[in-house]
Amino acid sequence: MALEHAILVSLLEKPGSGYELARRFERSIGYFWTATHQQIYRVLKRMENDGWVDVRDVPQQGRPDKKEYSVAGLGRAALSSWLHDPIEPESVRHDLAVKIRGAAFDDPAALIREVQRHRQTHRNRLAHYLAGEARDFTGPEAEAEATGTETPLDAERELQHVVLRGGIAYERMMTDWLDDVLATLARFGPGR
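Could the structure of this chain by itself be given in the form predicted on its own?
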């Protein structure tokens, strides 16, 4: 996936400035596709030049005007084309897993602190996802979904939620796996 596609999705969800896009990447979409502020601004400029986004100046009180970006017709067409193109399943590249295998040739227990650090990161991200789910996907719509009550189908909301549920499942899996790794490493004393 190109950063352009992640930006198009975010702008279709809600138009915004480059700064607002960067904040969205930090808070939500960035957990699945990361980008720095500089990358976002550079790609926005290219997308503007290619006609993928429209830009309008928004006056601000006591501050410089900001540029608000929205998706243009060419951008929608580019996203549609990308959505219909097949992609290959992702291959996992996991540095920690290689370190864990390599620990057999050194001191396995020496990795405990590093694995604990990774586990805490995944626990924190899981807590963040669960808080977001409670904030954004509770209320009448969620209750109707859970009970099977008929409500109008909202593709944006449903697809955001299914991606979030995937993130929750992944973080739970990683936390469980890292608990297993820690239990295995604990069986090896220092200096084995």
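Take the two forms, find the largest set of C-alpha atoms that superpose within 1.5 Å, and that set is the rigid core. All values derive from a computational prediction rather than experimental measurement. Residue numbers count along the first chain shown, from 1. First, how it differs from the form predicted in complex with another copy of the chain.
Annotation: Cα of Ala77 displaced by less than 2 Å between the two forms, core superposition. Put the two forms on the same core and the Cα of Glu114 is off by less than 2 Å between the two forms.
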Given for the second form:
Protein chains: 2
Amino acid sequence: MALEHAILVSLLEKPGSGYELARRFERSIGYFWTATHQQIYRVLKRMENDGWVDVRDVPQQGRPDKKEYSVAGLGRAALSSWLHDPIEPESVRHDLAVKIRGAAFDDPAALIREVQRHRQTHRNRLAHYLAGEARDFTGPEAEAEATGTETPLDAERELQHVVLRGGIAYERMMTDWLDDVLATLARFGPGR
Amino acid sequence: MALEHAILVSLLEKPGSGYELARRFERSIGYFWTATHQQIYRVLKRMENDGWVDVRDVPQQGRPDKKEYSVAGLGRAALSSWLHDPIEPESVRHDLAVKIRGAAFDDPAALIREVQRHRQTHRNRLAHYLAGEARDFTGPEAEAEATGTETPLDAERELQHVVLRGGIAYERMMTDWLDDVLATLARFGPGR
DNA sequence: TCGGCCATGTAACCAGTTACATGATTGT
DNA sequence: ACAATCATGTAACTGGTTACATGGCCGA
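For comparison with the form predicted on its own, produce the structure of the form predicted in complex with another copy of the chain.
Time for the whole complex; same chain goes first.
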């Protein structure tokens, strides 16, 4: 299980409320982990009970009060121990691949539309990631990154960048592969 | 949910027992879906109750008897309806990416070993997939595939091939990205 | 005789999804 | 007036993992 740990990392990067965490899971953390607000609130409560996080009530005007969570000593220790614990390289789960092999036993026309939809989604994600990269990882710090003159404080940033590059590589790979799938389907689809 | 449908596709490709399905889920189907035997037996029972599959007792000598499952009309219909049902492009779940971002708050040395382990696993999978491709997708049928002179019976084969190419592209992307991760970690890891 | 393969299952648990619920404020 | 955003939750369900269980055959 990594949701707890993803939350710990996110709170270490910046403390925040359950709501704010949910938003982050739609953006940057969403590159590699997803979670709904329901799940986050539930896990956050458990983490609070276990003493992994501290809570602070933050009254706000013009909007509802919020609870700001930050990582406690026990949470930091839990994260550290998890980081030292080897995990198995996870295996993939691709519904779409099941569908593709299933298309051999069904009309491929519907599948072509489905694959096109997916390709579009991955294209969009790729564009979104590239825009984020241009926004957040170019400029003076990128200079330091390239020339190796960075400070320890840049480590966090650079690790975020390399994870983003992973997301970019993934989306690029997927769009290319889905092009391949479409070409393959086109070869025997319409002629029959 | 796609396990039911993955099983249907696999049984359409070739009928077999729960045990055999479990083995397939360790091999070819494992490129894009995993399942343990416990899960398979449970789902198979439900599919049998729902009339999606037919069972036939096959006595064997020298080894335990087995139940051979094959797809029934209802199962075929269920698969077809699922194939026509659009699914959301799934989002990724990468424990390793959580760890990488978490390494900013911990000793990166342990992470380097972990990343190296993962890279090795992906390298091995890549080699395994490439060997499978060379074994199953070269020869006379590949000729037909390349020249477009294939028959409808080759569709099943070609779709299997394109899914395998997806697995290959994925493993290649992962090994490349993990090289990138290691280079990034090396840049600020040992110097501090 | 010991481990590995063939073959099938039960039970408990854990994580994730979906549906439902409330209520204030801000902008169109 | 209505929709969107901020903010927090409960409850039921589903799917997946882990542990446990049985038992015969085959080869080293």
